[in-house]
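We begin with a single chain expressed as structure tokens, specifically the form predicted on its own.
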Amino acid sequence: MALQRSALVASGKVYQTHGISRRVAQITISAIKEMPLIASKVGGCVSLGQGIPSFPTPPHIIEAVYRKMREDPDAGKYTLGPGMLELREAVALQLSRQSGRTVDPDKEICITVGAMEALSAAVLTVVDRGDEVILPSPNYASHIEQVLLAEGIPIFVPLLEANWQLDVDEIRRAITPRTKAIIICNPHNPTGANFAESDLRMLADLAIANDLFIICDETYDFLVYDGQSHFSLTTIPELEGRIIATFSFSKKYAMTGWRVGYVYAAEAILDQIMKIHDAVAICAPSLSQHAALAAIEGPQDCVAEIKAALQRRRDLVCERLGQLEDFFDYVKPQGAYYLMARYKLPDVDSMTFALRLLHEARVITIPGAAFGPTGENHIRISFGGAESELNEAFDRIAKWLADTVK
């Protein structure tokens, strides 16, 4: 049977909405959470969508947190709103190292509830209500939500689609008296893209040339394949003031259920994000600072491991897509651990073709359109599952295909 468009939504749940606020009934659930939350349901499926990494949190870690516990008896009590001193005084140094300038622990670091929770309270500080927020399109689902939810209005600049790099142009054009900041994360999520720091550095000129805050996701620094290097924005010493960085240890050090992460800001903007840290999370969870410092002091054999595993994962997902090519096309990643792949079936939307894969073939898979309007006709594929999983996928995906598509 042909593939044919379909109505279908995610859930298919109709949500009561009186008497909610405006904000909150205006934004979704992103469809990177609903659509594994579909399968649990489905059953028997194995997943291409959720980015979580499989491997499990290094020994040492595990190990810290344990003696931590047995012998300090405060470990299961608040930190300080800020964070634990050690903790931010290991992340501003290992900061200061990779700005190469000096990071102020006391003022210019709070540790947060994992890069979300930092990201959240960066947008909610800076966007006001009609405020214009530039966003690359595939852009991060939960910072479509996160501008939404602050009442801003995201403003969709296609990325180019041959290489998913920045279009700087764009960008310069779409800049009105309304915009008040750009969002990046890079590496990037959705399409593994490494941006060029050429581009970068232009983006910063515009940002100060206009006033504009950027606001950096950079969850994925520390992966990118093939002997490429990162560029990070907060080495451009011209953005202080206006650049608010984010950083998580979900990834790194396979952490994902721990929460934590840290946010970097000039001490003015980064007063005004403690206040909303402070009304929303008191602080991070002790246990898992602790955790993050284990992760920052001790051996960092476990990341050359992890990014060495998932370059061999992408290489492998890239060779089962090659072996697809009449059904997808893709760029290879050059970061992160996804990508983004075209499906050529026509008049099929992303959200009815992720819904069939995911019933028909048992494969979970996000719907592109949930990543902005240039995800559509797309589907983000998450290689961090194990080597077995994604085969398993794969062979799933081409006796699908093999069967329905005529």
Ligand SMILES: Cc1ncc(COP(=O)(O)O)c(C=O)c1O
The other form holds:
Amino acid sequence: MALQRSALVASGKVYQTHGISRRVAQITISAIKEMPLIASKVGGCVSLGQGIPSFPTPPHIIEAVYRKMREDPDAGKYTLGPGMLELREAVALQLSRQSGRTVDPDKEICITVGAMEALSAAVLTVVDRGDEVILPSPNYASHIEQVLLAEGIPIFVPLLEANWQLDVDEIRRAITPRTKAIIICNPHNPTGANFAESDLRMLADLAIANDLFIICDETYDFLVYDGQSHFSLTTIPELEGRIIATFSFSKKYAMTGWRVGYVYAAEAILDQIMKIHDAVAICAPSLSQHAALAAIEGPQDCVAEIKAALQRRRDLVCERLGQLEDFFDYVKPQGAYYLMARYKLPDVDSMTFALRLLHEARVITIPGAAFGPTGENHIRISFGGAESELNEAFDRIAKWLADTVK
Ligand SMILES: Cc1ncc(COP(=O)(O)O)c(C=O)c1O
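For comparison with the form predicted on its own, provide the form predicted in complex with this ligand.
And the full complex, kicking off with our chain again.
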């Protein structure tokens, strides 16, 4: 499915590309980031847009960083490139428990500037110009730009819209001799799907049979609802050497602004990823690494509280959307904190619809087209905001629809 790049620039900004590299000229700033920028100029908007959970960073994490800054004169210096050994050890231990394999903190883990740096480095490490990368779609918007930046070709394979699960047969059919990798995000942004273990196992078989890499974005690994479990591709030993998994502290510990995450890969691949990490970041911010260590070693009730609050918000948003069933269809999210709402207005593209909601109803949503061509005719709704904000946003949307769409 083709991707219309020009339709993705929410601000309407026309970029001057003279002298700019082909790699950079062809990518865009994701509409996820553009919509709040536009809203900041419009003023008075409430947000169902960017995935920023409303929670403050837990106090024990902040305290630990204060203490470190007061007591350790080295706290503000660069750490080792792959990150503080103590943090890598803590992360490797956690990942070993989750994946059932022994993860080596020295050779298989690098602490990164959020999952975002980990993902960019992973894609740049394995994708060459002209390589095809399969994206089950709609997909996280930045995965598209990361592939394009590596001069790869995103191949969008639609998810099954009835439940947003993987269509493994379609993925199989999309594989060609140029296919290099599959990027999988589970639990899934933007649909809220929690992919079935049986499908993920079939996907792993496909990767092995066709000699593909799997880049596995586990930013929301902790966040599934209704007592479900999350199946991680890192638990499949046969993927060793072809899986690169990325993780984040952003959502689990309400640390989006601290910019810290990590990447796991077999030594031979991590060695290559490290070259990019060194060239673009040197190391993840050292204070944020201390914060991450306090997060991972401290009490985990904060994670359970965040999860419970988000489940309540999920239910609230579903209830509010249910009241607007003449205007929207959606699939109840099983994980992460997003859903894709298909609007029933004909002949309106998702960018126009989202921009009208922003300017006229003063509600930020993200146009579905930002998540690949299969996202068209949808808006992405994030329920990371406080309940009062979610209610205000839906009050405004309901009023706008009543006033505008007769
Ligand atoms: C699917 C997905 N991957 C990666 C990221 C980036 O995470 P980080 O803040 O750790 O860079 C996000 C952030 O929203 C995300 O939703």
